[in-house]
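Single chain ahead, written as structure tokens, the form predicted on its own.
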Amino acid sequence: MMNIFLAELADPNVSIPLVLPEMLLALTGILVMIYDSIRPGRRRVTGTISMVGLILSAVALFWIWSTPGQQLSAFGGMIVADSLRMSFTAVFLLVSALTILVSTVWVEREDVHAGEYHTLLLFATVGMMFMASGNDLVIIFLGLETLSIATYVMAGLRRRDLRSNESALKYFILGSYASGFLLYGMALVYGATGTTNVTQIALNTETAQFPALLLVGAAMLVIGFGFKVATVPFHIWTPDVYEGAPSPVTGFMAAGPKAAGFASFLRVFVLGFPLVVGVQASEFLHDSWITALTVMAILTMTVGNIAAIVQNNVKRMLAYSSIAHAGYAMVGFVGAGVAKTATGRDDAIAAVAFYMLTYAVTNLGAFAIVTLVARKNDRRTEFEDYNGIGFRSPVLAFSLSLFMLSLLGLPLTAGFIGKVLVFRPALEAGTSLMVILVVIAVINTAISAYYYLRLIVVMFFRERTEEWSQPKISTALAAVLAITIIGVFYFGIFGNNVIEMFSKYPVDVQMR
């Protein structure tokens, strides 16, 4: 182990092209904070450097994803560009685009300081990429944390308003908790193996000197990755933050960070920990983690749903929404920890970020229609301030009806494509256990056009007692609609095209 580490040592495969994606859009977050300093309040400004820094950084990854031959690992095996990578990263800095459109609004409604708005977020994304790309428990828990300082800050940017400081007390108390948990996992899973990378511990699994030790470190990573994906039981800190938040921000931290999340869950489970026949330690493990998972995803799919119905509010309902999506998402997850196949495990993986990037689309659709209409201070976000305006505002409600259409996962929307994909590998696994889970989810799906179909009828079959002005749609917040309305129908008829991109390059536990 030793002299593996002092190789590494001396010839640490450094590739800058391979971190081009990161290094671009960090440069920007510091171009723009420095940029503030000098000539602050000019939000246009560093929104626009901030765009051009996305556009950059995607250009590069492109730039990666298309070259032939490109090298696919650098820096001791610690940073790799496979198709988890790929394809998550891709939808990380689609949502921050995106979210980054649906701010303009917000950030001129509630006077906020712009620059420093867009540097979090500039930042956080840094964070979400490292969170895809690292192949290395360290690379993983610095992007987790770049990310999380971040999140933490933007959750409680409106200073004076006492949910927003509740908000970010709470996200930040428990979330430093959940990173102490996967500090910890992290620690006693390289005490057990004896390296910090994910390819090794795979190949470290079957000569573990200490089993019990790796099933501790195993467990304390389900909690705190759990917390970060929004997963019963460490769901409860959801609804409050996202009820509290920004309408912009709690759109974003749907997306964005429960993407990544899911990104760094996918690599250290299904390629740190996988299913080794003939290794006692390696099958119980492996065997442990799939049913813990499994009674995960039917918790957080039941418990989100049925908590949804009872919503008054929207976005706390959205909240609930989210975390039963993530029960969904689960489904593909646990799928490619049973898929048979080194290709099955890859379609799975690749399933997941094509489900996180129709939720994403779909999502932020609905939030930057909760921006709009919730006016400052998000005064405007209970059931009843919908009531009646489907004929009054009919580009707002028709786009947020078909926003909650593609979270229901009605045919022909990107949810529904996204459903079947995740749904798929865990039947494809012929187990009875897989089999309940798919029909259990099914279930579920019915339960939620509950609370979808209802603001759906609120807005167009409830009498409004209140005086409505229609909200102006500015340029910024029209591009996201019609952005979002053609991705819901893009990815839901041809969703194929995305999802054989995202498989381009296989998944590999072998160091390359």
The other form holds:
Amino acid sequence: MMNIFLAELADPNVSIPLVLPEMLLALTGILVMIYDSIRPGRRRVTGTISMVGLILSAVALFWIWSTPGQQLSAFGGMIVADSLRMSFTAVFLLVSALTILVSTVWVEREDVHAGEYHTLLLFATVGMMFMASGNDLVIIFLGLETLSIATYVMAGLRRRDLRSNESALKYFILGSYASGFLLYGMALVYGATGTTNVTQIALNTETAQFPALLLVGAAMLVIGFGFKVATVPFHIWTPDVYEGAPSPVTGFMAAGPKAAGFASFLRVFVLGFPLVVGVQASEFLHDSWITALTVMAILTMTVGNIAAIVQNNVKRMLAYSSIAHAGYAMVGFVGAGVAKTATGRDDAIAAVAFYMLTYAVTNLGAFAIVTLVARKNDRRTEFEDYNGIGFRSPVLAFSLSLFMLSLLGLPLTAGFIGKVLVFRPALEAGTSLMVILVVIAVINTAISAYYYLRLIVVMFFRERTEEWSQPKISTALAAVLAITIIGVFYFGIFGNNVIEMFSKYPVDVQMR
Amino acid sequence: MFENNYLSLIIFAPLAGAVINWFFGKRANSEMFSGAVACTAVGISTVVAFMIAFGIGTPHQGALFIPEGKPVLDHIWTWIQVGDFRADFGLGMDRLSGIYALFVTFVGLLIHIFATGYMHGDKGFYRFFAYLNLFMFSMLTLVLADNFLLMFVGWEGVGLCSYLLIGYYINKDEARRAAKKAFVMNRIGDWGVLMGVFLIFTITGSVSFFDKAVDGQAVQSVFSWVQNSANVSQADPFTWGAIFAGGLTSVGVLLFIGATGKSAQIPLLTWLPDAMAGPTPVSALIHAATMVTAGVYLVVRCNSIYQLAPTAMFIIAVIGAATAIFAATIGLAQNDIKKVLAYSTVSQLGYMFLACGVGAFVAAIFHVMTHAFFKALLFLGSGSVIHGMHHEQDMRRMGNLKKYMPITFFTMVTGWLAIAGIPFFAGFFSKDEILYKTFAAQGLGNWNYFLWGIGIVTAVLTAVYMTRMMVMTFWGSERFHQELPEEDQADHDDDDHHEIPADFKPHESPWTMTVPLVALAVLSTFGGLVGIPYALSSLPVVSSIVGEEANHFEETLKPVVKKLGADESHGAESEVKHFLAEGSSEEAAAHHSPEEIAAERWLALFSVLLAAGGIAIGWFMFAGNPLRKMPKVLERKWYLDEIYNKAIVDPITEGSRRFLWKGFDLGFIDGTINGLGSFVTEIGSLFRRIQVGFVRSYAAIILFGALVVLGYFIYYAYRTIG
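Having seen the form predicted on its own, could you now give me the structure of the form predicted in complex with its partner chain?
And the full complex, kicking off with our chain again.
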């Protein structure tokens, strides 16, 4: 075993094409930074460069995706090119592009220093991409830190607003705290298995040096990743940070970093800690993480939904709703963990990726409208501020209603297909624990109708007391709305095409 | 397998028409434009439907002639595919859906043309046609869908359009109430359909109607699963327990609950007469010819399920017969011309379900088609009358209209004779076949004679009330200024009925309205000739004109209604023999024993006499005294609405108000939310006062969670050590 590693160190099989998307985007980030230091304040130019970088990166990604016979891993197994990576990376790129478009309104309104903002966003995206492509705990951690540090700063971008500052600081302190858990967990797993490579970890569980260490390490990883994807009880930072951060950044954080967290979380647990029948350590490990995550999924969606019901602030409501959605996604995650066949597992992973895609599209659409309605300094984000705008601004109101219905999971919208796909693998496993999980998830969906529909009711059936001046919909925002609305319908009706794409390159880990 | 991508044109042309009218109709502000768009859209559907059904200019045989009833398919896209579950957005036209598509598009086209005349001068002209086209889209989706899920989309779509169109006169309270009632009653039925479809998928693992191969994947249909000999043995016994056993009988009963909602059968029938508050073309199209027969379509489509579910069949037969006679008695006493026709529709739908229930699925579809012709004709005729009478619908204020509206009169006479069952008009053959098949049904004990008796009585009643309607409307003295009794006057307060000037003369309708009437009159007269039963076509007189092998209709539908299983405890053995018969007339003769033929002929003669008798009774009772007072209980519809209100609606309203609203909503939910809200606010303000402790307390919560997770894992870790 060790000899193989030494051989790999001697010949690290470097493959530039395999990291081309990440490299292109990182270079774009650096370019934007340099440009901004030479000619500061050109927000259109930096925005355009960023968009071009994202598009180039996407092109590179699709090139890898559609080239048959592509090598599956490089850099000594640290970077992989499987569907898990590809599909999540596609989500990240879409989220970033939409975020840049959404933020144009806010950037101009509040005169944000756009160069910095775009740079940070690009670096955060690079971090997310490494979290998905890394097949090694070290790469995953590097990606996570790149992402985190960028988002800490982004949360505090409204420098003169106390809420924004508070949000950034809280996020930073609690985030570092969680990173500690994560790093310690990685260290323990390394100690137990003698490797940081996820594929190798899976193989080494049978020969683990000290299985107890492995279990404690896994627990630490659950806590660290749980913080990133905001599962109860590690969600506690979310509402404050989401409320305090500028609206576009909130939308970004709820869609992007959360998806990135899921990408690594999935890879490490589903692929790194699989069930190997007959090996006691592996059985215990698998059993405990499945149960722990099931309980966390139940808690996450229930707490998220119930807390969302009592909110009077739309941004806070969406923050809690994002917690609930993490819970739904975890149903698919657990489903991937208990899948009996490799295809079943890969389908479940693709389902989670698809779920994050539908959630990202819907959520960013919703945040685009929230940003627009909120005005300067995010003042108008209460439910009351939406009273009776239904027929005064029909475009905004109907789009927002569509997004709410998709978040709720109404058929013919993206949210419906997403939910069906993530609930199915768990249901197919057929154990009573999984059935209970799915039943609770469905009940939670019903509960969530209360607050999603409430916003629609408020918009269409309440009288408006104060005057309403229709916000101007800029071209960029119109583009966002068009993309997200089409997305909601496309994924809801033709979702199958995307799913097929998402499960094109099965992950290179066999079931045992 | 036959693919034809033009099939989707049939459904998408009306959709395009609806969209165009919706977005540009108001701006164009021209009746010419809206009417032309709507009629062209349906016209395209009609032409394409005929081309594909008869194989005119298509690379394959017509859908009605493809051997073994195989469908023409059009896979538009894969809607959803999850594991074993697959639902396509795909259409399929086999013989059954072909017949439906033909009469839906054709009758629909005629009614669209009629409506351009009838709705002339209406403010919402474009909106009306947008809805009407949307309805056509939904109805054709329902009929042409190649799986249960897409059919349900159409099923819901027609429900929605029906709601929109019943409530079209939005300012009339009556219309709004009727729309709401129709919607709610249909929801009850929809529940049944959904549950039925879920159960079908659970049992068979498929929701497809047809065996097909999509994306290189073979899809087995629900029905071939059921027909598979290994599964036929799963036929449910004829017991009441089978209803709740979760087998095919449960499926059958659940789907039939849906059918009772859509097709206005007992107990969900009261919405259809109220639905007459909509414009008359809507009543003709949706509430007589097409949508209300969707329930029959569903039952016949699933005939292989029903053949294995004798209990469900029995329920259908009884409900159908009961509805038929019940509605016919009410029809006797109505004074609103459209209400008479509405109850008549309910009654005729009862006949169709009676036919399904005794296993005569072909006869049911035959009656659906002829009924579509003559009932659409009668409704459009009544529309023409109402139009000519300046929106007067009460027959007590009509009379002697044959003098003023000759075309309407003559066309309606054909409709009247057709529905009464006078020989060689369309209704005669179909109704007669249903009655004979009921009489000859086996496996029902002696129930078949009882059901047949009800059918016969209903036939007489039908002739009586239709004669009453004709007499009151077209014969007798002119009563245009007749004072109505006080109580009834109140009903019409909010009508858009204008006071009739003293020198009022009714007028004949424009050509846009009379041409469809004439076309439908021709169909009502000759449309039944495609399905002359063998017993009659073998009569020397008849066979010399049409030839012995005249039952093309039954020939066509044979493959759709395949008989299952070898020995079947229930249902229509004679029916089976018909189906087993192959093509040629000798074989047909061989399978029609002389006794059976004789019996059928005698019964046909009997029902002719009854029809004539019914007309005679109607004539003598009402010709002299058209305003004869009818029994109050019939006029008040057996107090059914009152009973429903007292027994169901009021308790629910009351319960909702007391418990759900005041108790649960205000008390529990609001209480919890307000309580939680104030709790959270208090906690929040507490936190805000000690700002430093904020992050720390978060960290503490995270730490607490971490300890729980760690503890749990360490418990396992401890076990690994031993």
